[in-house]
Each structure stands twice: as structure tokens, then as C-alpha cells.
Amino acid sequence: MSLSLQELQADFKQHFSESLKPIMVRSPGRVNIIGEHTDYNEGFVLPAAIDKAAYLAISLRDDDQIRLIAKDLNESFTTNVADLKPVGDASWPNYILGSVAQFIKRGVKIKGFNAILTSDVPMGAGLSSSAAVECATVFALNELLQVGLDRVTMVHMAQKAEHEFAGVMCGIMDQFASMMGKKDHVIRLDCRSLEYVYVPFSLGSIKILLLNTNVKHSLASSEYNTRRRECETAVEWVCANKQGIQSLRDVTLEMLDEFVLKQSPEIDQRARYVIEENTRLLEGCTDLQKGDISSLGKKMFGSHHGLSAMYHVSCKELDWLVDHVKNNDAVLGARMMGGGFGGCTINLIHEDAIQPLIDIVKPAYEEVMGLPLTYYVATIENGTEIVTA
């Protein structure tokens, strides 16, 4: 990160004139290797915490005032515990305030606090910068107030903060990956039961390269809601003919052939992608256990094809980036990552091929799309934790 922990600590003391040292919490962004749009269909996802993170320096006050500083934005915000409510004109305080509200809902007596936030999770890149802030806040307050919450409970609280104060009805994956991450492992998470398994993801010379389209189309939120409805419709049609169907998790391809395809080829495609993606993910975990990264990479390309051609949540910029690496022998796998219509592609690539690839793809993308192409090399790190300067 550009701001050292020592500087963050010194900054805290300068702003708040405190003799007490704050605690400092690091909470990471996340990538998702495979398994997109499966979470709200009670399927599987395969996320991991990364080395890009939000950092929160925080200490309690003797009154009920909450004083917040967003270092990177050069913005500040002040309120009182008694006046806690969503903020309309700035988004970042809501991630912190929404997290505070979850403690109050649990009957925890909240004190005021001072906090400085800084982050090197790129905003708008689909790396869940908001979940990182929410998890950092919940974790820090749990520590300071000595509430004794377990990590899974804190995941749910961070998710509720996003729902209730940021107004985004996200699934559980982002907060789960940020809070529960483990170095050099991905998390195979069952979004129905929340059962999870750490799967080794030690790649040696193979690195995770994120290529950021730097575009966010306005379709994203409306089409996301449309996809959810389309999946629910497929489930309703199968339910009308089969017992025990709760979500697409319970639906087979044969059921789609019989009960959905004839009614709507489009809805069939949406549901078929989700079912196939769950299969790709589970088989990809077997590949990882065998150390067969090449087979996992092929499934990532298959995932992108499904997201683009069947689920229709890609865009020309994402498709262009995947198309321009798929015949490169140094790239084992690539796909769009996140909700779609912008954000990043995730690529598994040999380390010594990263710069040559960037040298070719960056100017070509910028000429064709008229947009900057930025990139990040991510490593898999631990989830939310206290750090020291």
C-alpha cells in the first residue's frame, strides 16, 4: 500500500491528538476464481482474499461522537451514535455506519469512536472494496468492545450493513471472502448452507492478473435484478412439476429440457448457465487438488463463454480482453469477474509473461476502446486481521 502503517498511525494521532495508540485492522478485497452469479441461486463460489486491502485505524471515545476520515478521498464525516442513519450524499460513511448499526441491533452498547480509513483496493474494479470496509469495521468494534463474536456472525453483520445502509442487496460471498480468507487458499463456499472448505491454491510461477476495463455500464444493476427474476422463473416452472425444488441448486439439465426450454429458450439459457457453472466449479476444485491448473484454466474460459453467450452479463470490453489472451500459451485461463458489464477480467498467467502481455494488450485495448487499461497482480492473503506498525 502507498501509505505505510506507521504513517497511518501517525496520521491518526495528528488528527485526533490522542496519546492512546489506535488498533489497526487490515481487511482485504477479494477475487473469485470461478462461480459467478451462482451465489443468489444457492450454488457454489470459489473466492479468495487478496493482498489489496482496506486499513482502519480506530479507537474508542468517552462520548457518543463518531468521527471518520477517509484518507484517500480527503473527506471527513461526523455524527453521533444516537443519530445513526444512512448518509445520502457520500457512500463511504455508510459502510462504516451500517456496520455500527448491526451492533446496536444486537443490543450492544456502542461508544463513539475516531477512525481513519485508507485502502488500496481499487474502487469500481469488482474487488469488493465496500465489503473490505464493512468487515474491517465490524472486526475492529468486536475487538474494542470485547463482544466475542465469531467470524461467520461478523460476516452476516457486514452483509447486513451493505443491505441496509448502502442499499445493495448483495450475496454473502464478498464479505465471507474478506473475513474468512486464508493465505494461499481459495474458499469453496456453499451459498446455501455456508459450509466451506479451504482448497490449496499455491501456483508457483503462475500469477493472478486482473485487467480492469475501467468501464461500468449502466445496465449492471437493472440487468442483475432481471437475471435474478429469470432464474426464479425457471425454478417456479420446475416447481410446478417437481417436488422438493427450492432453487436452481436442485434443478438438473434434464428438468430444464422438460419444463423450461419449451416455455422460454432465453430463461432456459440463464438457468442452464448456472447449473453448468456449479459443475465447472466443483470439477475445478478437483483440478486444484491434483495441481492441474491447466484444466482449471479451461473451465475459466468456459465460464466466460457462459457468462457472455448464455447469461448475457458481459460487454464488448470484457469480451475483447478475454479474446485477446485465449490463444496466448502463457495464459492458462481467463474470464470476466463480478456482476458484469464492466470491471475486471481475472487471468491465470505465467509470471514472466505478464509484462510482455501488457505491452501488447494495453495499447491495443486503449486504441480500440478509447479507455485506459489498468492492471493488478494479486496474491492470495489472509482475511480480516489486526496489524501492527
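Since the structure above is the form predicted alone, I would like to see how the form predicted in complex with alpha-D-galactopyranose (GLA) looks, so please show that one next.
Only one chain is given; partner chains and other molecules are left out.
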């Protein structure tokens, strides 16, 4: 993290000398092994919380003021509990204010508070930096106000904060992973029933390497909402002909052939990708249980192909990075991760091959794309929790 917990606590004291000692909450970013753009289609995902996280130091005030500081951006924002509304475009206070608004909607009496936010989840990298802040806020307020909410309810509240204050109609994966993560496990989550299983994911010398294109996904929110509508359209077309269809989860490839393909090859491709991705994920989980990481890795390449050629949420930088690890025997699987249009690729790679790969790919990428290539080896950690200095 950019500040140690001691520094965060000291900083809080310095800025808000009048207030009580803060509680500090850590809420992580996430990776997703496979199952992209499936969550809002009631499909499956396979995410995990990681070692990069948002940290919120927060304590209640006696009045109704909300005073926020984003340490890493050197920005501050002040408002009032009675005056909660979204601010600007994709602005960081929205993640906090949107989360506060969820308590008010539930009839919880909210007090003012002071908070300092710091995070080492890179922004716009597809690692869910915003979900981390939302989950941290909901968790912290639940604790401070002693509301007694369970974690899954808090996941829903954090997701609503993103919908209502950030304007992205995201699925449930990011907030679920941040709040529910478990060290050394991925979460196989059924986004329809919200049933979930923790699957051990300790692969010895195989590591999770994230390669960051450093392309900020500026198209992401508008195109994201468009993809969501395209999937809904496919469902409507099938629904008009078949009973009992609620989402793409109920749709088969044969139904697409019959009711969608003729009307729009483009919408057919979107829906086909989602159905195929769910199959890849379920088969990939079997691979994981058998310890066949090479077979899981192949499905990750398949996922990338679908995201790029059928779902159209990749970009040339992401495609380049996947192409340039494809023939490396030490890389078992790679694909773009998250919403798309930039951000990171996730690679399953043998540990001793990481540096040699970086030595080749980094200069080549930087030369061709004119952008820096940054990278992280992610470890899988616990979800949202109180931390102490």
C-alpha cells in the first residue's frame, strides 16, 4: 500500500484532530480466473480477492458532515448527510457517497463521518478498485453504526452504490469477491442463486501474473451498459418464442440459431460468447479439481478469443499481450480480465519464467504501443476486514 497502517492512522489524527481514533478497513481488489461478462447474465464467475486493496480510516462525527480525503490523489471532498448525490463523472467520492446512500435507503439513521482513503489497487486496471472502496465503506459503516448486516447484504449494497452513483450497471462479481474473498481460494459463484464454493487455488510454482496495458478503459462504462442491453435483447427474442426463459442462463446455442442469429448476427455473437463462457468455466472448474492447470489455461485462451472476437470488449493492447505469451510454454493460460477496453491480462505462469518473459515482452510492448507495461504477481488473500496498525 502507498501508506503503512501506522501512517494512515497518524495522517487521520493530523487531519481530524478533534475526532475519535478511527477504525481501519481493508477491502481488496480482485482477479477473475475465467467467466467474464457472465455475472449480469446470471452465469458463473471464478474470482478471488488479492493482496492489493483499498484502505479506509474512518470515524463518526457528532454532526452531519461527511469529510473525505483521497490521500493518493491529494484531493478532499466535503458534503452533508442530507445532501447526498452523485458528483461529477466517475469521481472517487461517488463510491463512498453511493455506499452511504444505501444505508439511508434501508432506513438506517446515518451520522456524519471523517474518512481518509488510500489504495494500491491501480485505477482503471480492471482489478475493481471501485468495488474495493464501496465494500470498505459499507463494511466500515456497518461496523461503526452497529447495523448488524450480513456480508451478502453488504455485497448487494456495494453493487447498488456502483449502479446509482457511478452509473455502471455492473454485475455482482467484483463486490462479491472483495467482500467474500478467502486466502488461497477462488470463489465459484453462481450469479443466479448466489450459491458459492471456495475452491483451493494454491498452485505451487504457478503464479498469477497481471500485465497492465496501462490503457485506461474510458469506453468501458458506456460499452459495458451496451453489452448488457444486447444480452437482454437476445433474451427477449428467445423469450418471445419459448417459455421459462429469464436470462442467458436458460438459453441454449440451438435457441440462438433459431431465434437470434437471423435477426442480428451481432447480438447472436454476444449471447453465444456468454453461453460458451459459462461452459468453459464449469469445465475449467473440473480441470482445477483434477489439478489439470494446463487444460484450464487453454480455456482461458478460449475465453480471450471470445471476448475479443465475439463480445468485442478487448483492444489491440490486450490482444497483443495475449498473442505474445501464447507460444511461451511456461504460460499455461492468459486472457484479458474484467470489463475490458484496457486494464490487465491475467496469466498463469511458472514462477521462474516470469522475469525472462518480462525482459522480452515489456520493451517490445512499450516500443510498439508507446505505453508503459507494468506488472504484478498477485496473491490470493482474504476479503474485507478490519485491520489494526
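Every value quoted in this text rests on a predicted model; they were computed, and no experiment measured them. Rigid core here is just the name for the largest C-alpha set that superposes within 1.5 Å across the two forms. Positions refer to the first chain, counted from 1.
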Exercise. When you overlay the rigid core, is the Cα of Phe113 off by 2 Å or more between these two forms?
Worked result: no
Problem set entry | Threshold 2 Å Cα movement between these two forms at Asp150, rigid core reference | no
Exercise. Does Cys239 move its CA by 2 angstroms or more between these two forms when the core is aligned?
Worked result: yes
